[in-house]
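Just one chain is shown here, as structure tokens, and it is the form predicted on its own.
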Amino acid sequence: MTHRVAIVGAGPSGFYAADGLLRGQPGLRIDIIDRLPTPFGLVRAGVAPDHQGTKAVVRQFDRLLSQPDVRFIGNVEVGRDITWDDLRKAYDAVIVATGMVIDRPLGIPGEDLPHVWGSWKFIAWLNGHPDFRRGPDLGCVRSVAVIGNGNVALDVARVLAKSPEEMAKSDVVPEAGEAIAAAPLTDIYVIGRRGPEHASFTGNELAEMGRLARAVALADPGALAAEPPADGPTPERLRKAKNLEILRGFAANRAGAKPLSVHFLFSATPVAIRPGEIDLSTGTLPADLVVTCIGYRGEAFPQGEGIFSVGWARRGPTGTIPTNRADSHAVAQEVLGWLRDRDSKNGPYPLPSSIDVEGWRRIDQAEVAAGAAQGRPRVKVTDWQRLLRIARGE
């Protein structure tokens, strides 16, 4: 008999993981599971709606949802509509994908003000997630602190820096992209604990910064004469370099040259928010927004026999995208060594309440369809129940 495996998670891992698995054993039973009606995780959620190349990397995954043997459940939530035992018993194998989608904290004063949000949750915003559909007011907001110095602070920094024009081909959420567009933005901090030397940014999307229409990237040259640190691979000595590089262009740009600028502050530790400011190690800044880009958590999931994670799951919020094919495939293989020798059991498990791929199927061509009519890649479905009564073709 066929084995049957589970993959808790839609995202990127999950789906690295079931391309794996098909590689290796052509005809394995595969379901995976999603407590949303709609698939791609991350890719859909949690990646800049500007960044569409990025988003690109759904057409393989689409292509998996069409195999035979390979089953979308959506709208089924582990713990709500089945448990982790129920799994463990239907299916020869569970892989947990579930990534990780809860903010850390900063533990300073003032981080749980309303004006202070989490990346996750701002960018989840800015992509329609249904769990999120009330945004931060920015009628007010003149000052931005972005806290963090990664790629994901770039995001948020770009997004809140770009014209109307500049997203027009992104799929934002109208009412998040009229609410930027709308907003008197004068100034956006992008705040960093260590120094230049240190920041993960990569050297394309630190260069985007440099080519904004309405906002001028800004850089202290004091705080830029550090150098690489001369220990580390030969590719990250590179990457640190290149981000040098780029900032001590900014550093050379004239502040006031555009509307907007985005500063990029080092070495500056935030101690405490306060309503319309930050206090850092370095002095206090305006900020009627702050957004926290410093990593994030998931939830726990039960360890065992048949059990494997992947992703950040597995390894924790670090890599890219890609970064998961190789991870995902190496656990694939792992799970098809577990099954070499075992029995199938019966499963599949019956979900009569899930939505399937045809579901899917239907929100993704209404979303084209809105998206065709307004010249956007498409307008995302924000609502929960319309999101499953258009999936049910109601």
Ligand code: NAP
Second form
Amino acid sequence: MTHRVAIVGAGPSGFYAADGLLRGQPGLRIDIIDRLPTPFGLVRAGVAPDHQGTKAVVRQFDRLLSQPDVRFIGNVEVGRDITWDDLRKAYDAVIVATGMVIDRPLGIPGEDLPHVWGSWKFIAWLNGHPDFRRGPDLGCVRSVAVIGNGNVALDVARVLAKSPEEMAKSDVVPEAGEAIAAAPLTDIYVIGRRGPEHASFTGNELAEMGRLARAVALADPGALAAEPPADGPTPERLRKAKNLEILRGFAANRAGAKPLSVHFLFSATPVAIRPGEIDLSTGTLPADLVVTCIGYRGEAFPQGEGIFSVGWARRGPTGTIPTNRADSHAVAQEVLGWLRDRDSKNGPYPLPSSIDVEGWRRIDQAEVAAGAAQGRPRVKVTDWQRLLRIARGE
Ligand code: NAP
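What would the structure be for the form predicted in complex with the named molecule, given that what you showed me was the form predicted on its own?
First the chain shown before, then all remaining chains and molecules of the complex.
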């Protein structure tokens, strides 16, 4: 009897796990379960909508969904529609690939104010996630404080700073794109609590901030005296040296050269947030919108025999999409080792009604067709019920 593996979470780490399993044991039966009726997790909802090159990885994942022994089981939430225990009984192994989708709190006064947004919610809104259809009111937003010095902070700052023309080929949801285009934005502050030598930006993403049509990137030259660390792994040292070089280029830019300024601030710890302002350890800044980009938490999942985890659910919220390939492949080897010594359970199979790959393809086609009419890669369907109706061919 062929073994049956459930992968919970249809994001990149889950698909790379499926890929690793099939490379090691072609013919294994794999069900990829997701609470959404759409696959691809963070690639669909978390990668910035203007980074279509990054999103192109879904073509590899989509090919896996065409394999006869791989099933997509969408619109099924483990813990609500089926218990973890039932899954363990039905499958020979369960791989948890649920990522991390809860914004970490800053833990300072004022962070519950309505103009303070976590990056997960903010980017999910830009990306048309059906649970996050309402975005911030940008009507009077001139100044934005983006907290954090990672690539997510750059994603948020960049999408706010880009002109409508620069966003024209993105799949930002129209209502978010229009709200950003209409906002009276003048200043975006990207705020790091440590010095620039500690920023976790990567070079390509940081350099992109220097090439925006309507925004000039600025940095205080006094903050850039730091040297990259003399020790540590070479790629990290090179990355940090490159960041400092790019930031020194920003420090040479002329303030006011473009209608919008993106200020890179360092050694500035957020202390308190009030309507229209944020207090940092270095002083107070205007901030009509605050977006915290300081990492994520995940939901707890059961541990135990036959349960494995991959991606951010296993490692925490660090690493790019390609990082997950090697990581998930290694876990897939562990799973295959575990299965090797066991007969298939061939247990009861209590999966509730779901959206399958054909349902997803109907959604995909509808979105791509709507996008084609506007010269965009797709226009996302953001309403749960509409997603389900399209998937069911109604
Ligand atoms: P990250 O790189 O870990 O950055 C988190 C930032 O939040 C750090 O600068 C951290 O500062 C700061 N921070 C944490 N707690 C804070 C607090 N209480 N107050 C102020 N600042 C605080 O994580 P990320 O930006 O969320 O990205 C997650 C992963 O996805 C990363 O591996 C990233 O490279 C990847 N990603 C890649 C891309 C891309 O390739 N284009 C795009 C988006 C995300 P400290 O360093 O001082 O802790």
